[in-house]
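Next up: just one chain, as structure tokens, the form predicted alone.
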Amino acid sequence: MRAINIRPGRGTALVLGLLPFAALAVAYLAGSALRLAENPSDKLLPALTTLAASIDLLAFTPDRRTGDYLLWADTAASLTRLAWGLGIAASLALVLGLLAGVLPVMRALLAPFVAFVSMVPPLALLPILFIVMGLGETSKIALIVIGITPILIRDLMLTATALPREMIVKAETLSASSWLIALRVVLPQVMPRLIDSLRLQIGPAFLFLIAAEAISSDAGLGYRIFLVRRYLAMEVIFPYVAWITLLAVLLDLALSSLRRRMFPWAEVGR
């Protein structure tokens, strides 16, 4: 049998999926043990006990100055900004992507501009956003919106234009207006793709968020990481990086579940 036709069973797939994580954990433990054996004060790869103590301090011990639980306060601040950014970006992408995908005139108007904007490095605009919008929440949310909206628009526009022409023709023969075709024919087809596109943009959205928080913020996951880096506090940085990754994974799973529940018919061909 050719290797291309070998499909692992459910248990085998689970084991194979866990192997890279196990290898990473073993490599970290081995590296930490070696470095700490040479230098007990080494900060690059802290021991698991040091990481556990740091997590307890950040998540379960009130801060002496503010009284907040730092990990949860930073998480709330970052997720609020992320939710606003993703929500605004998805709304803009749905409206503009649908219009450009359905109406050729709007496509001719928007497609070149959106393609141009999508090539602009969003992080290069961060100083401009801070100057124009200030150092508050607006500039941080705007960076997320600017960073992912053009990609979402292009994706939805391509999805709408790729729909079989027969669907549009059949709706037209039933005297459906352009507005009705957009809402009843095209919109249900592009909504699952919008959720998938959002899933793909979670990573970039976190990147833009952390970059903005690192430069100007008084709370947030990115703010905390860049605050402690000057002290080489890897026992704080590692848990925060792992926590950000876990949040991204949970958000991805939540969007995937939402897609399956709202559009079960879209799962047939997957």
The other form holds:
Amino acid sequence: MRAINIRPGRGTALVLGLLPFAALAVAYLAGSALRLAENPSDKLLPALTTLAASIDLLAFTPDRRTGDYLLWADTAASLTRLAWGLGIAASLALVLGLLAGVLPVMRALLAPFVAFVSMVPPLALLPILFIVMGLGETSKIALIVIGITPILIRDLMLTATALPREMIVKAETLSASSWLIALRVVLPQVMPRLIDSLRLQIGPAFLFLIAAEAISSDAGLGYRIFLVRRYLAMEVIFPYVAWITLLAVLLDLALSSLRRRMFPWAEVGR
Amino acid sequence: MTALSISHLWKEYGDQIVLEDVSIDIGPRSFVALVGPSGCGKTTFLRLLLGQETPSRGRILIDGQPLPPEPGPDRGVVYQRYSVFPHLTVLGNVMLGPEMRASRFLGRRFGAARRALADEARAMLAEVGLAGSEQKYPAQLSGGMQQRLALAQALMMRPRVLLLDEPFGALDPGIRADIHALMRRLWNEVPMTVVMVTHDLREAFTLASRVVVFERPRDRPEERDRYGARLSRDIVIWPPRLAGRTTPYDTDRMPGRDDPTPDAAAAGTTRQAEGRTHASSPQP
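Follow the form predicted alone with the form predicted in complex with its partner chain, if you could.
Once more the chain from above appears, this time first in line as the rest of the complex follows.
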């Protein structure tokens, strides 16, 4: 039988999916045990007990100086910035993407500029943002917005212009104005794509967030990682990286289920 | 009085001439089928009637008035694909036009107005044989049902002219026969003029009251750009097929079908029975 025709059953698929995770865990444990056997004060791959103690200290013990639970305080600070960034970017992209997608005049006005701006490396703008907007929250949120909005706009514009011309003409014969075509024909059909697009931009959004927090902040997941880096505190960095990853995955799943719930019609054709 | 009057119509794209000096008068309530080889400008002609494109020369009058330069609610359209909106339910699709016409800002109606409109939409859906599918999305319907939905959606606007661009081209023969019966009945009952592009001659002669042939008189490869298509034949069906009446040759039973379904089932509604009694009664 050809390899392309061998399909795993549900159980097999689950086991196969878990296999790389298990391999990673085993590799870590083995590496850690080997290094610690050689040098008990090795910091690079801490043992599970060290990690657990560190997680307990970070997540379930109040900080001695501030009285906060560090992990939760950092998470709240970072997620607030991320939510503002993603929210502003999505709203801007929706308005501009729709305008450019529906009106040829707006497309002529915006498309070249957005294409140009989307090529600016956002991290290169970070010093400018810090100088102009100060070291507070604004500049960090601005970096996320600048980083992901142009791509969202271009994606929405492409989705809107890719709608069949027949559909737009049909709406015109149903007495729709330009506004009503945007509101009742184009907007509902680009919304699922906006959510998918946002899902793809969660990774870059975290990248910009952590970059901004690494340089100047007093709380946040990125701030903590870069703070303890000086002490080679891998027992803090590893749990934080895992936690950030988990947050991103959960955000992705939440957006995906939101899309399924809000736009059931988009699932029918899949 | 003519519904559509087209005189000396030319359509050029840059150097390429697509339609050349096309003149035709289309009477009210007629059913005109446009046929011809592929790439001869039938669809371009239909787009000109729709207002989706503007003629290079010549003019189009609708009920004596110049055609508006963009599509509008007086001309309905059904395409072979993409005629219905995938994000709306069947009922939502049919209600969309009247909703947008009545509510210019939100494009939605609420309360009693909405309920009245929904009832009207349900009646229209029953008319085209889609009763019971109101809450489905178009992607859950078969191709034939999607085209029925597209017809219902267009007819809700009570267009003076209905333009059909190979609407039944992608359907298999059995389904096509059913929808032909529906199309004929709608044309008989709804006061509208129908212009249909088709490449199926049999379909043209089954449905239309008049068959118009587009052809390029000069079709050698080196001539193709500089000479467009003209009307080469204009065939009025004999005996005349008039909206609301039948000729002895009209039958909804498709000859050659192995299992002719009963007429009522063919049209997909129970109203067929009334339609036939009316049609077979002697004309004044």
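Positions refer to the first chain, counted from 1. As the structure is a computational prediction, the values presented were derived from the model and not from experiment. Think of the rigid core as the biggest set of C-alphas that the two forms share within 1.5 Å after superposition.
Could you check how much the CA of Arg7 shifts between these two forms after a rigid core fit, in angstrom? Residue shift at the C-alpha: 2.9 Å.
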